[in-house]
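Just one chain is shown here, as structure tokens, and it is the form predicted alone.
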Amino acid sequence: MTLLVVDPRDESQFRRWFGVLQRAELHRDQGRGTGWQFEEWRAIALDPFAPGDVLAWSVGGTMAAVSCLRMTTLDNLSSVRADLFVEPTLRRRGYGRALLEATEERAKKAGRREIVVYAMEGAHEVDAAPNRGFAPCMGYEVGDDSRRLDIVWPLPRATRHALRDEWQPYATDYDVVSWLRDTPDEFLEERARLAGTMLTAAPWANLEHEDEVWSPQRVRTHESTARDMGRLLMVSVARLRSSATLVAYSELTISELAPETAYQWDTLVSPEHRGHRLGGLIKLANFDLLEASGLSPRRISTFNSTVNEPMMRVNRALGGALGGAAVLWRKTLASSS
């Protein structure tokens, strides 16, 4: 058995790594979706602001389990995010455990004191997936527990108009502005400022974060990463009319090559501007962009922490039904010295 460090630029090797990830995802989701695409994960691994340490546990030349540590370079330098997947036909043989232990060692050597491992669950196994027993045995505790809600698309225009008419009277002091792909220059500084507060302003069950360091250049890199993934990025923001300050934003993306599912990325409303239905209004604005794009997904998938009931209510009002879950398992790492 061998620990391999995979180079995302080596297409052949990275395709083998990605194949394990994709088969694990499709197995978990029982054919409900297409899962991640190859170019999407390669773009993630090559993100200059959080480059991936891409690993594989090789058994007899076969990649039995794969993982990726995403090492932030500007902020939150004491913690690290990890994703781990096991080849479905090779489960329950200890390969996931072995790779997780090796992944933790890599994180410790990089000076990280906390690791957060993302575990996805299909609709048939919410709260009962194997990670619920495995992670605590490995010393992890729940950092956050979220639900995936799937919104059937197309959402009828009549439904969208009715929701907009219901929510708009609460937001008379705000304007909603939308765009595709690249942030207009006039919003760039404000967009960066708001994105930097995402981790600290969003509610989490048992995780602590620092503000992220976002600059206009980081926004541009984020947008170019979406392009490299082959994804159309749709963004809507809420602007306080009296000051032109951006107080909320929402991102919706869809693969232009495999458009079966559109994914909600970040949605944030600044705490002092909550209660004005801005989250729902900017999501509806992105739905208008999706309709105009000509792409025809079957659903929109969005994840919300179970402690974020206000946003859960918004997504249920939009027709969201339970489609799965994601658990963020956290562990404090002992020093490697």
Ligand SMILES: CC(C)(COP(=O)(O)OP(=O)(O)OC[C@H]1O[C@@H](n2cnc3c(N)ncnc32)[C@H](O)[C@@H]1OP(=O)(O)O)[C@@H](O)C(=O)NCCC(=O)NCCS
Contents of the next structure:
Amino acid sequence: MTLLVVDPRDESQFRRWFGVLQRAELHRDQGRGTGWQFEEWRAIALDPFAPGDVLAWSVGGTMAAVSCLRMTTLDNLSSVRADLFVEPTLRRRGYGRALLEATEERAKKAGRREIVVYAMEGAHEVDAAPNRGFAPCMGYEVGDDSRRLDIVWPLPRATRHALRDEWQPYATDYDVVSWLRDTPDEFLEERARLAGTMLTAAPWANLEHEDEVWSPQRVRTHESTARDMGRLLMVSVARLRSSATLVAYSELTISELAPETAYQWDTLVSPEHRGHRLGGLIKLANFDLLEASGLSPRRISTFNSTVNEPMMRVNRALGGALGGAAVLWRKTLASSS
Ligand SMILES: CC(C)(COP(=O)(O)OP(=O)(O)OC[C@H]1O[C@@H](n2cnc3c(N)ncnc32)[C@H](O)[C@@H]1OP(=O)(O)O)[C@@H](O)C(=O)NCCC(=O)NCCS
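Okay, that one was the form predicted alone. Can I see the form predicted in complex with the ligand too?
Every chain and every other molecule in the complex is listed next, the one we just looked at coming first.
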């Protein structure tokens, strides 16, 4: 049994690594979901701002378990986020434990004092997936627990208009602006500033974050990463009319290669501008972009922390129904010295 460090630029090796992840995702979703695409994970692993340390546990030449540490380079340097998947046919043989221990060692060697492992759950296994037994026995505690809500698409136009009519009177001081793919130059600085506060302005059950360091260049890299993933990025923002300050943004993305599910990425309303229904209004603006895109997903999926009741309320108003869950498991790593 060996630990392999996988090079995401080595197409055949990375495809074998991705195959384990993909089979684990299909198993979780009982063959129904399409999960991440190969191009998407390659773009994640090659993100210049958080390159992946991509690992595999090889047993007799077969990759039995795979993991990836997302090594942030500019911020949140004492913590690291990880993903871990064991081949469905090779579970309960100790491979998950072996690879997670090796992954923790790599994280410690890189100077990280906390590891946060991400676990997704299908609709049929919310609160009852293997991670719920595995992670506590590996010394992890829940950092955050979120629910996936699915909004059936197309959401009828009449429903969207009714919601907009209901919410618009709360937001008379703001303009909503939308675009596809690249942020217009005039919004770039402001979008970078807001994105930097996303982790600290959102509520988490039991996780602490620093502001992220975002520059216009990082926004551009984010946009080109989405493009490399084969995803269409739809963005809507709210701007305070009196000062032209951006106070909210929301991202909706869809794979142009596998357009069955559109995913909600970030949605943030600055704390001092909450209560004006801006979260719902900018999501609706993205839905207009989705309608105009010509792509025909069957649902829009969004993940919300169970402690983020206001965001859940917006998504339920948009028709969101339980479609799965995601848990962030955290562990403090003892220093390796
Ligand atoms: C969770 C997962 C990584 C476990 O991998 P694994 O190789 O089966 O785990 P191991 O065999 O190393 O198990 C180590 C211990 O974890 C616990 N454990 C593992 N799977 C469990 C399950 N389904 N139910 C209860 N406990 C479980 C057991 O105590 C086990 O020891 P035992 O087999 O001697 O009883 C695997 O099921 C998986 O890939 N799930 C989908 C992806 C995922 O959830 N990743 C994030 C994990 S935090």
